[in-house]
Amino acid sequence: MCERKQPIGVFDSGIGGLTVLEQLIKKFPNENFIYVADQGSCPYGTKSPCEIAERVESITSFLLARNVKAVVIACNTASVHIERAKSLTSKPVIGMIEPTCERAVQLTENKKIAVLATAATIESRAYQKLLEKSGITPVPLACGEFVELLESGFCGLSVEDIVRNKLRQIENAGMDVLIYGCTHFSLLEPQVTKALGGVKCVACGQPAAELLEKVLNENRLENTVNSKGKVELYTTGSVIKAAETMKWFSCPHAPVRHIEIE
């Protein structure tokens, strides 16, 4: 297969990365995508750095074996270990942290930005270091329980209460921009904006899509075929659970399939 026609690999610990994949499909309707939801190992945010790095290596290796032309780590916690993925290939690998951080820095006026992320991402200080380098005061908040909430398929008033109660910790912190430092969290945008009205929220999908466009162009990897791309979805967990928690994902795709990744 011509390299330009090869698929783009995308992965996350679960369904959160679908918010990124959604933006990638909008940006590149002719590209083929392979998405892996590592639900058998979800959540990543409570794992050790070594455990997370091993999952990054294993899933990247799986995608490379499927002849992907680029890898998108659609997970902030995994993106902390992007160098582990890059060490496996000369093909482009992009993460979520740098493009999302750059977009947030462009938007802030008072130079104070909140970061909602998993405990592992917050503890890595990946976002804090980049923001501080740009003269920004970060307001980090670990919200790993949101991942488990979304992966379990919960919805309704209980979600609004949980989000509002959690965000009370930063409601008076004075930030004018908020980063969803976990790709799951943009699924809670109605609840977040209700709790923190007036704050500009930055999700990972669009900045990641713009970075991928630049990378594909630089490497002459854009698919020039004028036809709709195919989307394959895989889970390392239960197919039934995956289908239930992914039902909001409206982009056309093949039925979710189970895979084992050691």
Second form
Amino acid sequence: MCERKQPIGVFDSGIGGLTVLEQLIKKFPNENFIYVADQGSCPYGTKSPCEIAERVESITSFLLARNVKAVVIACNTASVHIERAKSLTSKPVIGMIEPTCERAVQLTENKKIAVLATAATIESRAYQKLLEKSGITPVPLACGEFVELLESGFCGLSVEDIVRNKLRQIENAGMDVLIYGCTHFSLLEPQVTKALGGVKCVACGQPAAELLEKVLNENRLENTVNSKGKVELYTTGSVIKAAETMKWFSCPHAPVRHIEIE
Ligand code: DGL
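Please supply the coordinates for the form predicted in complex with ligand DGL, as a counterpart to the form predicted alone shown previously.
And the full complex, kicking off with our chain again.
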């Protein structure tokens, strides 16, 4: 098959990466996508760096075996280990941290940016280091509990309370921009903006889609057909649970299928 027609592989530990996939489909409606939700190993954010890097290797290898032309790591916690994925292939691999940071740096006026992320991402200091390089004061906050909340399909008033209580820790920190440094968290946009009115929030999806556009272009990998692309979704967890927690994802796709990835 012509390389340009091959699918783009996208993965996350769960449903969070679908917020990125949504933006990718919007930008590249004619591309084919294979999405893996590694729900059998979710959450990543409480795992050791070594365990996370191993999942990055396993899922990337699965996608490469499916002949993807590029890999998008639609998970910040996994993006910390992007080098592990890059070591497996010469095809383009895109992570979330750099494009999202870059967008946030463009937006801040007072040079103070909050980063909501999993414990593993915060402990890696990946965001903090990049922000500090640009002369920004980072305000990091580990909120891994939000991942489990969203993966369990939890919604409603109590979520608003949980988010508000958690964000109290940074409400007086003085940032004017906040990064959703976990792809799950942009699903909490209504609750976050309610708790921290006036702070501009940056999600990973759009900056990542723009970077992918640049990379596909540079590598002459854009699909030039005019028809709509196919979207395949896989979970390493339960298909029933996946279908339930992915209900909000409105892009047309094939029914979610189960796969085992060791
Ligand atoms: N969605 C993932 C991220 O962007 C992490 C969720 C998890 O802890 O598995 O970091």
